[in-house]
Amino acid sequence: MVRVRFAPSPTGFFHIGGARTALFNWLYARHVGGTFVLRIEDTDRERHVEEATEVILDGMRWLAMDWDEGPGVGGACGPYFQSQRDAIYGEYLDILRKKDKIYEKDGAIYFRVSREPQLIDDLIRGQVYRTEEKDFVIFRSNGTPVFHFVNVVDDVAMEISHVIRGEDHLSNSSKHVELFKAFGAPVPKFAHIPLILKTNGSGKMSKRDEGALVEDYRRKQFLPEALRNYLCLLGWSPKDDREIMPIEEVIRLFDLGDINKNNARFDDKKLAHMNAAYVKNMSMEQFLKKGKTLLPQVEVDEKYIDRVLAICQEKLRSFAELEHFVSYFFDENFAYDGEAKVHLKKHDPAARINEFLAAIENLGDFSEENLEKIVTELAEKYGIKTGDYIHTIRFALSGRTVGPSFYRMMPVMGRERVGKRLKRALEELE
């Protein structure tokens, strides 16, 4: 039975590298029908941050990575907080004491290493031999256990079959193999996944780097499905150049042997592009539901809100843009962009607005097709580009020169609102 674990330390926020490690463990467990265990390594009291545990749990839930055993779920191998497992660590320390594998020095307890080469049979790296030359501390002089000890004890006690973790832990593996053997426990299969490098490739991505925390993307209103999809591709690929994939398909294809040995470079632009694709591919029902939660309370007809949101989906890259993207639809006193106003002077904006106003005065059907036809005819009549009208009229209606489809926004606003805004723009330009 495959049993894997994600064992974060609550010493800060939920780092993107930790999320990727959790994801690869979760994917493999789901791929083979195994068990995904979540345990919290909170033995380091000095670095422990209470709120950080909940941040990690919330981040896992947000990314829809459910765990089979762990906090809030329970399981036969609990408790799942290391701070609650002191009695278990005492039992395993006695095992080493009886085997004469430990000794005390300056108040600390040291593990006696064999100084023999240890084979790390890695499912990604292949066979790696490492030799631990020095005895190492497993209990500090203050009586608290060290990471290497509790990590291995928990893996033994929780019957972890596969240890999937970052490549930076490969250097610890010889210590851990020594401990597994000292306990008389089977050595799990290791899979050390590639590191995540900064966007410029200059080194490992740290929590201080821009975009390195899962919370950053929650704050920016990224879709969790998009971030999860992108994390899947940091070190793994389906080998057919596909990128945007439903998670069910990733689970079907994912295997440890397909993980790349080379470090993965984080690409924030690619992630943003992927998020935009996920936004565009949302069902209209999902898009409207999500969008409405992010808009301020406005006293307008709900059907109008639905129509406004519907024309924004194709242009929106992130829901963080939404309120700014649509605010002028609900505010008749919106501000005009000063820089755009100066730039549009070359198009003789007052003339363009008056020409357009006259053309729509007797327009029967205020539809996209008819409005586009009017702009085309005006451009031909006056020998100018259609863009001169589009940029000018958009500015008059919104105060900006970018936004949703120009021909779709006017029918949504309606004839009366469009007329009032065009006249207001004329006053502003004068």
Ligand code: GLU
Second form
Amino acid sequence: MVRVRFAPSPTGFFHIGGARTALFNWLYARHVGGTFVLRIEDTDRERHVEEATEVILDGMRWLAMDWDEGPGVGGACGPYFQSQRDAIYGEYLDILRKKDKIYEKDGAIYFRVSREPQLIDDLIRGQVYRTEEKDFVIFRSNGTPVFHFVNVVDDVAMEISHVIRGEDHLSNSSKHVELFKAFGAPVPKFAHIPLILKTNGSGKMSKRDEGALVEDYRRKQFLPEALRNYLCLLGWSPKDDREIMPIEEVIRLFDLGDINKNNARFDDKKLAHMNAAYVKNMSMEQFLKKGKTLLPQVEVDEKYIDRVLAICQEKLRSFAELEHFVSYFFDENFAYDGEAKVHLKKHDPAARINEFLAAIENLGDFSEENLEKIVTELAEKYGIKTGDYIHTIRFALSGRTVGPSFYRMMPVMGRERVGKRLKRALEELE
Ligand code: GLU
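Condition change, the form predicted on its own to the form predicted in complex with glutamic acid (GLU):
Below, the chain from earlier opens the complete complex, with every other chain and molecule after it.
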């Protein structure tokens, strides 16, 4: 029976590296139909554990990594907060005492190591041997237990079969193997996941680095599925060129032996690209639903909002851009971009606007096709590039130089609104 765990220390942050460790545990549990345990390693009582734990739980829920045992869910091996397991630690300390594996010195309790090489059977690193040369403290003189002890006691008591965690813990593993053996418990398999390096490759990504926290992406309106997909690829790949993959497919293929030995490099551009692809691939229904949660309350027809959003999906890279991308659709007094205005003024924009206004006056259907046709005709008639019309009219209608497809946006605005905006722009450009 496979039982894995994610065992974060609540620091107040949910680091990308922690999320990836959680994800690999979750993927493996789901791949083999095992159990995914969430255990909070909150022995550091100084911190505000409750809020700090919430940050992690929120992030886990946002990324849709559900746990089978742990906070809020319960399970046969609880409690799942180390701060509530003192009695259990006392019992396990007695086991070591009876076996004469511990002694006291200066008020602290030391564990007696065997000084034999210990095998760390690692599914990523292979078979690693390390020898602990020195006895180590498992209870401090102030009576608090040390990480190595509680970590192993819980892995024993929770019957963890695979310890999947960051490579920074590889150096602790010989201590842990000594403890497992001292308890007479089976030693789990290990999988130490390589580090995540900063985008520029200059060392390990730390919580101080830009974009290192899950909450950053949530705040920036990334789609959680996109971030999760990206994290899957930080140290694992499906052995072909696929990058965008439904999570069910990753679960089907994921195995610990396929995790890369080399450090993974965090690539923020690739992540942004992945988010854009997920935005593009949303169903229209999902896109509209999400989009509406991000627009300020405006007094307009719901159908108008839907039509505006519908033409944005193909160009939008991130929901963080949405409000800026569409604001002028809902505001007749939108501001004109100063720089674009200066630039446009060199090209006689009033003439282009007047020509266009005259052409739409007798236009039948105010449709994409018809609008495209008149711009082509105007360009031919006056010997001017279609681009000049497009830039000028777009500026007149939105005050900007970029936005949704030019020909799609006019039918959405409607003939009347377009006419009014063109006239307002003429005054502005005088
Ligand atoms: N609390 C430890 C950490 O956050 C867990 C180590 C482990 O997974 O064994 O690094």
